[in-house]
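Listed next as C-alpha cells is one chain, alone, in the form predicted on its own.
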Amino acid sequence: MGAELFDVVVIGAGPAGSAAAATVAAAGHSVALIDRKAFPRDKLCGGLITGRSLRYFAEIFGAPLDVTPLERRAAITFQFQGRPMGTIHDAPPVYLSMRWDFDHHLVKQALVRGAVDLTGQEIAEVDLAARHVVLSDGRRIGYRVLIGADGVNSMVARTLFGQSFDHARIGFGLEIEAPANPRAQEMPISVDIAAAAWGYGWSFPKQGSTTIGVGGLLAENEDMKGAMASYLAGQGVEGAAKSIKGQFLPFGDYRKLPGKGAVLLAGDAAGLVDPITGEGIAHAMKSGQTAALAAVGAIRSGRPEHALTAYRRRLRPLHRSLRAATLLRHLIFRPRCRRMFETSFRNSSSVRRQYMELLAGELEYGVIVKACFRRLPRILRLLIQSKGVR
C-alpha cells in the first residue's frame, strides 16, 4: 500500500499541533493532523488562559479569541506551603477554561483552514527512514516534514531519542475537578508556591467545577499523593481520591535539540513548559506556529531536512526565557532559599505583581534575572556554583 503524501504531518492535536496545522494550511501547504484521541477530549490542565496565550492566539489564527464563554479573573491569592502571602485584586486578567472545550476549538480552527482531519487514529509506527507514519488500520501517511506535538509521552521524541523525556528531570502533576463553589465568580484563583517540592498547587474556581491540583519535580517528591491530600485538605476538599488524574509535566526540562532534520518537536513534546508559572498553553501554541513556519520555509527551499536549523533559530527567544526561569527556580524552591523568597514575596506587592505580569506576557524573565543579579550577586553566584544546581 502506497503512502498518501502531505507536505507536513502533525502528530498531536493539542494547542501546539493545532497551531502548527493551522499555520501550514494557511500558508497553502497540505497538512494532516493526527491524534489518537477524537475531539473533544479530556486533558490534565488547570485551564488558565493567560494574556500571552490570547496574544499568540490572535497572531496565529488571525482574530482574537472569543472570551465570552470563558471566566475572567483579575484577583489572585498567593500562599506558600499553605501560609497566606497576600492577594492581588487588580492583576492583569486571566481567563479560566475547560481544556475539553478550548482544545476542541483549536482543532476546529486548524480544520477550517484546510488541515486534513485524522484525529481519533492510533499510530502504529513512525518510520523515519521512509518518512511516513503508519496508522493502526495500516494506512501509510507520508510527509516532507513531521511535527511531533504529541505531548510529554511523545512517540515522535521516543523514536528520535529512545525516550520521551528524562526521568531524572521530569515533573509530575495530580489534579481533580471538585464540585463548583456557588460563589465561584467572586472568588480569586489561588496559587500555593511549594505545595509540592520544587512545584506549586493551584485552585481555579469555575462555574461548573473547581480545578485543583499540585505539581512538582518527580525526583523531589517521594509522596506526591500525600502532597495532594494535604493540599486538598487545605482547600476544604476531601474524599475525592478516586477522581484524581495524574500526568508527567516537563517543568523547564526543554530539549535543546528539539528534533532531527525534517522532524521537529513542539509544545510539551519539546519540554516547553515554564518551570515557575507552569505556563504551557502559550508556549505550545507559539512553538507549534514556529515549527510550522520553519517547515514551510524548508519545503519551499527544496530542503526539508534543514527544517530543524530554522526552527532552532526561531526558538532562541523562548529557550532564553526558559533558561532564565530555570535559574530563578533555585531562588524559589531550593530549601536554603525558600524562607528568603517567602519573606520577600509576602512583604512585596511588586514581587507578587511580577508573577502575574510573567503570566500575562507583560514581563520577561531576563528583566527579573538582571534585577536579582544587582540585588543578590553573592547568593546567585553561590547557587550557580553549587554542585546541586540542576
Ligand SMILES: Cc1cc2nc3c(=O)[nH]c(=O)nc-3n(C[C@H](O)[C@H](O)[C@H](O)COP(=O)(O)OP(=O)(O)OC[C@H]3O[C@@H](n4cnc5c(N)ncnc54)[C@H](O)[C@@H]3O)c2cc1C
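Other form of same protein, the form predicted together with the named molecule, not the form predicted on its own:
Here you get just the chain by itself.
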C-alpha cells in the first residue's frame, strides 16, 4: 500500500507544531498534524504566557488570544536564595495558563484551518530516504517537507543527528502542582533568581493550583532535587516529593542547523528556549510559523529540499537574540558575577525593571547588550573588586 501524501507533515502538536500546521493550512497546502497524545494533554510547564506570546499568537492565528481563561498578573515578588528582595506591583503583565487548556486551544486553531488530525497516533519510524513517516498501525504518511516539532526529546532530531540534544549543555526543570491558594488571584507571581545554579525558581499561583518549580543547567546542578526541596520548604510546601515531575529544557542550547534539506526542526526540538528566562512557548510558536512559511515557499518553488536554507535565513533574528542572551547570562549566573548581580538587583530599580520586562517578554536582548556595553567599564571594575571579595 502506498503512502498518503501531504505537502507538509508536522510531528508534535504543542505550540510549535500547531502554529506550523495552522500556517501551512492557511496558505492552502495540505498538512497532517501528528501527536502521540490525544488532546487535551498535559505538558510539564509553568504555563507563563508573556506579552511576546500574545503578540505572536495574534500574528500567527490572525486574531488575539481570548485571554479570559488566562489569569493576568502584574505583581511580582523577588527572592535571592530565599532572601526577600521586594515586590513590584506595576510590572508589565504576564498571563498564567494550564498547558492542558492552552495547547488544546492551539490544536483546535490548526484543525479549524484544515490541518488533518492525526493526534493520538504513535510514530513508529521516520524514513528520511522514502520521505514518509510510519504510524504504529502501519499507515505510511508521505511528505514533501517534514517539520519536527516533537519537543525536547525529539525523535526527528535524533533521526537526523543521532541525539535529541547535547547532554553537556541541556537544562532541566522540576515542577509540582501544589494546592491552590484561595487568594491566588490577588497574589503576585514569585521568582527566586538564585534557587538553582544557572537558573531560578518560580511559584505561579493560579486558581486551580500553584505551579512551583526550579530549573537550570543540568551540568551545574548536581543536586537539583535538593534545590527543589529547599525552594518548596521556603514556599511553605511540605511532603510533596512524590508529585514532583522533571523534564529536560533546552536552556540556551539551540541548534545552529535546525534540520536537513526538507526536514525542519521547530520549538524545543530546535532548542529554541530563552537561556535566561526559560521562556519557550513564544519561540516555539514563532519558529513553527517560520518553518511553515519556509516549507510553503520551497514547495511552491518546486524545491522542497531547499526548505532548510530559507528557514535558517528567516530564523536569523531569533538566533541572534538567543546568542546575545547566552552571552549575557554569564553576567547573571556565573558564580563570580552573582554577588554583583544580587547587589545591582537589590539597589537598582532599573535592573529590576529590565529583568521584569525580560520575564514578561517586553524587552529584546539587543537593547540590554547595548546598555551593557555602555556600562562595561563599571562592570569590569565591579568584577575585579568581586574577585577580591571571594
